[in-house]
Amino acid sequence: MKHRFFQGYLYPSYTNSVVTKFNSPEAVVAWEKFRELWQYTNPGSTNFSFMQEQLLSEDVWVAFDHTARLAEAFNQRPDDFIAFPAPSGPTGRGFMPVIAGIAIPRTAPDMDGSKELIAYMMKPETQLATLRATSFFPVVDVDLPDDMPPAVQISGAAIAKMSGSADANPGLLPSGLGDEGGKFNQVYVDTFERIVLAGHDIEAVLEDQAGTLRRIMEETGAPCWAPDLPSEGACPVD
């Protein structure tokens, strides 16, 4: 999840951008702060997966992860853990919501059956059952019952506070990249490893990685997504 942290939290909170201001003075400040904070992390954290495991083992006391990957810690020891919104930065409270869509291919062999399946999936009771099982929150307006698992109650309150905050600054998932999505994500992971783990000069790394990012955007022609401003054609890397 490292790349999602940089794309959805760090960059929106410091640059109000993910792509256009990748190599900007604001981005330099962001990486300076992240490198400063890294001294307080568990040295083995780059090898961790689901952070609920490290919370339960107490290898870490503060963790960042997807709500579904923290659920067991909250469910097993609800009195020992709290959830809190992502912190704010100079350009707002960056976070990454996931917008899910459902579609039916034109060539679907059973169009009516497909529509019935979608209608079933969108029912409030189905959405609540999904929430109980996976900690993926409903995409339709529902009232959460009082008997929801601790993970839902604890993380739900933090999510509501974060998304409803006055300085909320959501950064959407990358889009329009096709097969280049992995290379796009790798730009952010490589930047982290070179700056934070290897201690390389921040401005030099950003200048170098910006070239790679620019080539990906130009080759795919992917337009900008929030929080970057809309673009005609490929999202520019200034």
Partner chain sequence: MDNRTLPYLLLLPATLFLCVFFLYPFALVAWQAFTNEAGFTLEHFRTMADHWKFPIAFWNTMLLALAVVPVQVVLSITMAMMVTRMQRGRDIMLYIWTIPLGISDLAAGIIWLAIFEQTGFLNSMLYGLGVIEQPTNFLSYQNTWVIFIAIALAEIWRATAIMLVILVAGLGLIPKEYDEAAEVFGASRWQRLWKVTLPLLRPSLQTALILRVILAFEVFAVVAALGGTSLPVLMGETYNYQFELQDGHVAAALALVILAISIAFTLFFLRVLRVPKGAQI
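What you see is a predicted model; the values in this text were computed from it and never measured. C-alpha atoms forming the largest set that superposes within 1.5 Å between two forms make up the rigid core. Residue numbers count along the first chain shown, from 1. Compared with the form predicted in complex with the partner chain:
- Fitting the two forms on the rigid core leaves the C-alpha of A133 displaced by under 2 angstroms between the two forms.
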Given for the second form:
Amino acid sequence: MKHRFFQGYLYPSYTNSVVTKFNSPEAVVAWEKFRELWQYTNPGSTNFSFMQEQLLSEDVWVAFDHTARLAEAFNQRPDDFIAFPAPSGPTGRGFMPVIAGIAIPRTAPDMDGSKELIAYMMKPETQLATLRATSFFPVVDVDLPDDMPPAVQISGAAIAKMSGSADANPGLLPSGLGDEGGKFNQVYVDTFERIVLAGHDIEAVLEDQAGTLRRIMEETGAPCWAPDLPSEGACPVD
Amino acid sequence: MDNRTLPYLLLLPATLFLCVFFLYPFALVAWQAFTNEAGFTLEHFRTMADHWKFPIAFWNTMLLALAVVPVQVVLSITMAMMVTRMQRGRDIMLYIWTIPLGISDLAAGIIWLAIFEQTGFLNSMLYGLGVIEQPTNFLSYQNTWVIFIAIALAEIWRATAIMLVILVAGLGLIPKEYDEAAEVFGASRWQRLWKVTLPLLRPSLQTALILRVILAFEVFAVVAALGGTSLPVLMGETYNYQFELQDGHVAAALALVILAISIAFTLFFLRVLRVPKGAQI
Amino acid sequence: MAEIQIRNVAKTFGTYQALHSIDLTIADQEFMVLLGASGCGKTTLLRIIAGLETPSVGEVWIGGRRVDHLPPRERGIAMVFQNYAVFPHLTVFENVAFGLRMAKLDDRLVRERVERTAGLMHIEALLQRYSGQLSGGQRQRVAVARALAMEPDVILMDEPLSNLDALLRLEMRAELKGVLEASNTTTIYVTHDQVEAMSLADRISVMHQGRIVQAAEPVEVYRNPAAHFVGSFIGNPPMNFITARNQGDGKWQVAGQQFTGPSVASETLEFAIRPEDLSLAETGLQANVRVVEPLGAHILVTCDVEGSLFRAVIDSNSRVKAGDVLHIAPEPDRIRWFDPETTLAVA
Ligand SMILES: Nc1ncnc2c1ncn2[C@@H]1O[C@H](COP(=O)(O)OP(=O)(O)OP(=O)(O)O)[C@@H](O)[C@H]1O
Ligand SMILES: [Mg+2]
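Output block for the form predicted in complex with the partner chain, input the form predicted on its own:
Let us now look at the entire complex, which starts with that chain.
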């Protein structure tokens, strides 16, 4: 989930932007800081994917990942692990809550059935059942009962603290990119690999990758999303 | 049936099959690589070549082939000669040596990952012997050369048997009189290998090398298992473009580059290991 | 100096004994022919001398040096293989030059020797061809040339002319004999062509079922076969054999006739006579003529003498035809006697 870390946590916390200030002095600072931080990570982490495994095998002690990919660690050893909010930077505490939007295509053959399905999915019980099974948190307002699995209890508390913090700076998932979502993510991963792993010059890499990013934004015409300010047409890359 | 048309008739099914399942997809891939909405373009090749990982992936692929194939040639020839000379237990030895062939390349990669990873066998062994103070991560992006060696080892382990099988069959076709004649006429073991056995083995060597080198350029799953993204190769990049980045055009361009390299090497071996007319066994 | 001694050599393949205790000395520069029926062990013996096969027991000495533990290339030999073994990946030139190149001879010398031997074997025109482009006989001559080019102390030839037509064979035979006589080579030559054996050999070793039954000069082998097998194998048509009964005092009764023979005690002996040592006479063995075959100057008469098959070569003037009853008389000093138990000759 590296790309999500850069898009939803690193960039918002340092530049208050994801796309527009991709190549900016603030971004340079962000990458410098991240490169400095990187020396404390497990070098094998470039190939880790579900951090619960590494937590349980104690290859790592501190991990960043999606709640669903950490659940097993909390469930198996609830007393050994704690969850804590994402850290904050110069421009607040960036994080990436999931906002789900559900729509029905105008051409759907069974409009009523679709509506019913949506209503069912939005019911608090359904949402709680999903949470219990997958650690995907509810997207509607529900009160969590007390008998939730440890993973939900532990990470739920941290999420609440994070969202409720004074400097909270939530960002949205990239949207409007269509097929190009993969390439968009690749820009951030490439930037990371070049700067942090291969040790390339930060300014040069950002300059180069900004070009790729700009092309993607222009091709898809995707407008900006939070924390970038809304744009007319494609989200600009400075 | 006329004797002159019969061969062509017999070749027809195979030819049709190749046209439908090779030439047609090939044409599609080539079309994808060279066109965009506007028509003919080299844009995809430019995108491919401009990507910062392309030269790295290209050279990694080349170096891997260069490191792995010669070792495999030497190993498979040595093993084939050993098997051929065995009086008994030949078949059993051959079966044992070819076991890795039955394992998919991804499984092979995972087996070697279990050896090299931080919680793997190699670490436990070195730690148990007191060579290292604590388990280390050999396969990190910081020492890509270790990843390189691990991949090379896994590839050698996994795919030497393909060459071995071909060479054992090839050696079986060479009557032992030639070796004996050379021995009588004063050739040492080494000279017999270079002046008699290897030249007579050229056709099999050619087949084995072409097969092996093409496979070497397509190396993918073993690299994915052992190196993740730390050691990019052409095939991995192709996969990435096709499925992660959803860009079939650039993936097609990369596929064509791999194809071109394969063809170049095939022609090279066909030429270098050519057996003159009349000089076959 | 390359005398070859084979001392008590035996060879078993698994449970099959191919050679039984062979003892044979071949003098320096001698031309020894190994003659025997197919499968009697000629090639095996040759391969043991060459070092391509290890003897199960026994020793091989060449030029006063024990060699049976040495690899072939340290034995100072050259060999013509029964199946030629002409390298398919080399041109005829390079095939003939192979041994010379291994011996690191100067390029000019190699060319010279190759051309000379190629001339001897009539393959000059083929020097640039590959063996796949040669006929069986041509390939065989390349194999001989390759061995001759080495000018070795010992040359081992396994049926080197078997694939040539009669005329070419005659010519090559003479050529070979000349070349080998002129050189100081000790030769062992395997064949099952007895005419070839007779014409080439200083001595012939007749092999039978993995044993050497007789090693002697060609005339001796022909005139005084050491065993029944030699008499029946050598000579075309072969020797005639018939049972003789002991009459005492060295007198033996054969088909109603009395002959003087060895004074031994046994009940019976085998009486043997070569077909050309029989002639028509007033008295003699009574023979019923079965077949008459004209041979030109002579006729071959196949007949029945008291139930035994007899062949006689007689003058073509005699008007003999099938169904006749003849009397044939053996030349007394050409009669040979064999012990039916041991099959060996009795003096
Ligand atoms: N490698 C072997 N394994 C088993 N038996 C063998 C082997 N080589 C030879 N023989 C047997 O030994 C016997 C002698 O064989 P050899 O080749 O010496 O015969 P030969 O006299 O050369 O016959 P030919 O005139 O047909 O060439 C044969 O019965 C043969 O089957
Ligand atoms: Mg033979």
